[in-house]
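Below, in structure tokens: the form predicted alone, a single chain.
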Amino acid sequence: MSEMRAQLVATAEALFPTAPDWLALADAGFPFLLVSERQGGFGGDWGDAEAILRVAGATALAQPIGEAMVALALPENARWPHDGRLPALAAQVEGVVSADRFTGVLAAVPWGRAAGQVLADCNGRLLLLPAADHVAEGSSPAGEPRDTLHYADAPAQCVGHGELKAMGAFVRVAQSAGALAAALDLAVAHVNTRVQFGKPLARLQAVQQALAVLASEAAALGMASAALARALDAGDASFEIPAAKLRANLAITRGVAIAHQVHGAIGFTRDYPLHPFTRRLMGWRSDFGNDAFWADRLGTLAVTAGGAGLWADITRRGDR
């Protein structure tokens, strides 16, 4: 870990558990992590972003810091003023763009109600939109805002081309790696202190086996997240994005169940800290593309490459 990354992680670990509001995060500069120093940011890379998003996941940070990092990472979009306004990502767009005006609907926008501006992916065109004309508020399984934004003839500035769903998937993979690791830590602490049948739960073979599976899933997810960040820094993550998102979803499905099984009823109680992680994890499985979407993407890549071509591509990517 570089010195700058270590300092960023240490700052995040000190700030995020205090449940900071958006202005506190903006003042600390985290939304501008991927913005170049010349443009007033940190000049960090995707590996730095992945490390910070793991901390966000591990502390159940209830702010869309990852979405803001991605929105501000685009070179043209980095000119957004550093005035604390929250930028949001919209990967699900239905509407029409005509003469730099947009009429339509943006669905499931994280923290859309608080956004000063919205970056929307309209068939590969990245549109910069103002705050919505009308907001229908919704929420994720963890109670985080997932809003529907309605626009009628709003100004729309094209700021480039790309796929926000892929970048959003990176955010969720990294956050999930941190959150599942935190759930594992809680599970290990619980079974070592909870006594059943005259001995700690940790001494029961079935519990040990369950925790071994949970630890394996958390480790696999952590490796997938790190590999995805390295691929983004290398300039091509077309294979790693669907592979990592699918592996994350698999780890979440297996890991959340085990974490709650070893905790028993206490894991579901309001005051116990497990459910803020597990509810977020369950919601993140379908954010920015569900299993079907990314399985189709990964399968298409595999079939197109063919057997020999797929193996050669995987080994080449692993050697970067």
Contents of the next structure:
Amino acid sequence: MSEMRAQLVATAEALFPTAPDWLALADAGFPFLLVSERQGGFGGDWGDAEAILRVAGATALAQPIGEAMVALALPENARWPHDGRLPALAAQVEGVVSADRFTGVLAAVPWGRAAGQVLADCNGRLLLLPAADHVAEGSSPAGEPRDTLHYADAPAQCVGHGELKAMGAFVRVAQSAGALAAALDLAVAHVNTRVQFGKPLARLQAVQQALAVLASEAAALGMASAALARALDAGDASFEIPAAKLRANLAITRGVAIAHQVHGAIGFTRDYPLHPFTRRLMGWRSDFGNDAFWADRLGTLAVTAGGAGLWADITRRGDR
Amino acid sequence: MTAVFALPPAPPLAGAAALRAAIRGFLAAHLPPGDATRRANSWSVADADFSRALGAAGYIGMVWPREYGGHERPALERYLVLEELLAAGAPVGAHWIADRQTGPLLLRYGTEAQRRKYLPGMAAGTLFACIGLSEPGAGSDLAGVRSRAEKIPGGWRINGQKLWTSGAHRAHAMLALLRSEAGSERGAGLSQFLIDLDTPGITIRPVIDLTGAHDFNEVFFDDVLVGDEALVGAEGNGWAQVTAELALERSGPERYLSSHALLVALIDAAGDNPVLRATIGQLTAELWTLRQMSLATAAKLAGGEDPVVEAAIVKDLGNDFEQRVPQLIQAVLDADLDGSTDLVRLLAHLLQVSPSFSLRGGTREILRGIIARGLGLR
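Let's compare: the form predicted alone is above, so bring in the form predicted together with its partner chain.
Now the complete complex, all chains and molecules, led by this one.
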């Protein structure tokens, strides 16, 4: 880990557990991690972002820090007013653009109600939109804001091209890696202290074997996340994004069930700190492309490459 | 954080593209035609001619010193060659154990005479080895080994029985774990011996597996006399040596690629079927992740460290994957398992053999016990 990354992680590990508000995060510079130094940011890479988002996941940070990083990093030569309001990310867009005006609806926008500006993906064109004309408030399964934003003839600036669903998937993968690792920590601590049948649960072989599976899933998710960040830094992650999101979703499916199972009833209570991880993890499976979406994408890439070509692609990308 | 797999992705290997091109060129010229099912689980498929050609091309004993027939290449170059061989379904079973386990063990613990006697033939792909660990009363509980070596002047007298010995009928030598101290218990009093299988008193009988194939054997030792030079490493140090040996065999690409030939066949047959594409996508995601994990563990091994827990995780997840590949494909493929296409024949074959994947080289339960120990639970 570079010295800069180690410092960023240490700062995040100190700040994120204090439930900072948006301004505190912005003051610490985290939203500008991926913005170039020339444009006033940190000039960090995707590996730096991945490390910070892991901390966000592991501390159940209730702020859209990843969405903001991406929304600030992707526009080409856009000037973001540092007005203290959130930049938001909209991957699901229905509407029309004509003569730099947008009319339509942005669905499932995390923290959309608080956004000062929104980066929206309109069939691969990235549009910079102002705060919405009308907001229909909603929430994720974990209780975080997920709003529908309505626009009528709003000013829209095309600031480049990209796929926000893919970048959002990266954010969720990295957060998931941190959150599942944190759920594993809680599970290990719980079975070491909870006594049943006259001994800690950790002494029961059935519990040991279950936690070994949870640890393996957390390991697979952590590796998928780190390898995805490396591919992004290598310049093209069109294969790695679907692969990592699919593996993350599998790890969540298997891992969350075990984390809850070994906790018993206490893990199902509002006061116990497991659900801030597991409820988010379960919701993130749907965010920015579910299994069906990314499996179709990756399966199509594989079939297009052919059986031998798939192996050639995987190794060529790994050798970069 | 409970970090039992805190490894970064392995950095790119310098010269990888040229090495891949070279081994792919070799495979294009030397991969034998034949039954498609021989491309599945191909590290259990023996072809002495292929092994000889591979050895002649310098792809066996790649990391060993030149003076013993090796090529002094970096460990990660060897890893690259292995994954290419397995992804192509090359029949590497004849020499696999000698290259992966027996040769490295001799380099670590063997005498100069043992190295000179065995390693050049192993690196040439003409001298094959097998593993003599399991016995009728010692499977997962390896410390239950009872076959014994009794000290006699100038050598040892060996009696007992090994079981589930893959490839013993093709191998020239067995690296056997034997009880060398009478009355000793568990891991104490065990030693390793490298025994030429043409020594009088050795009987090798096939144990036919459920597919009708002959891979396993039972090997009987009746007053087999070997010289002092058969002892490998220190007398009584067998348990520690075997433990080190097992770590070498758990995280390699053979732990997740055993069903790869089936995935390749499915991709080539999928066309625009959306259900098959979705299954291919799911499996490809796991394949990609496992390769990253196996490679990261190999990089740690190459750095001289001993990633016991990481290797157990790679093997457990990898075995689970290579067992679910045929299951998930069976669930979505509209095909009669009696069919004659390569795809269906690979599927039917792997459905039969895949239960063994989580048994060989450490069962799922043993591996999860190792991971649980890494978590501090036992």
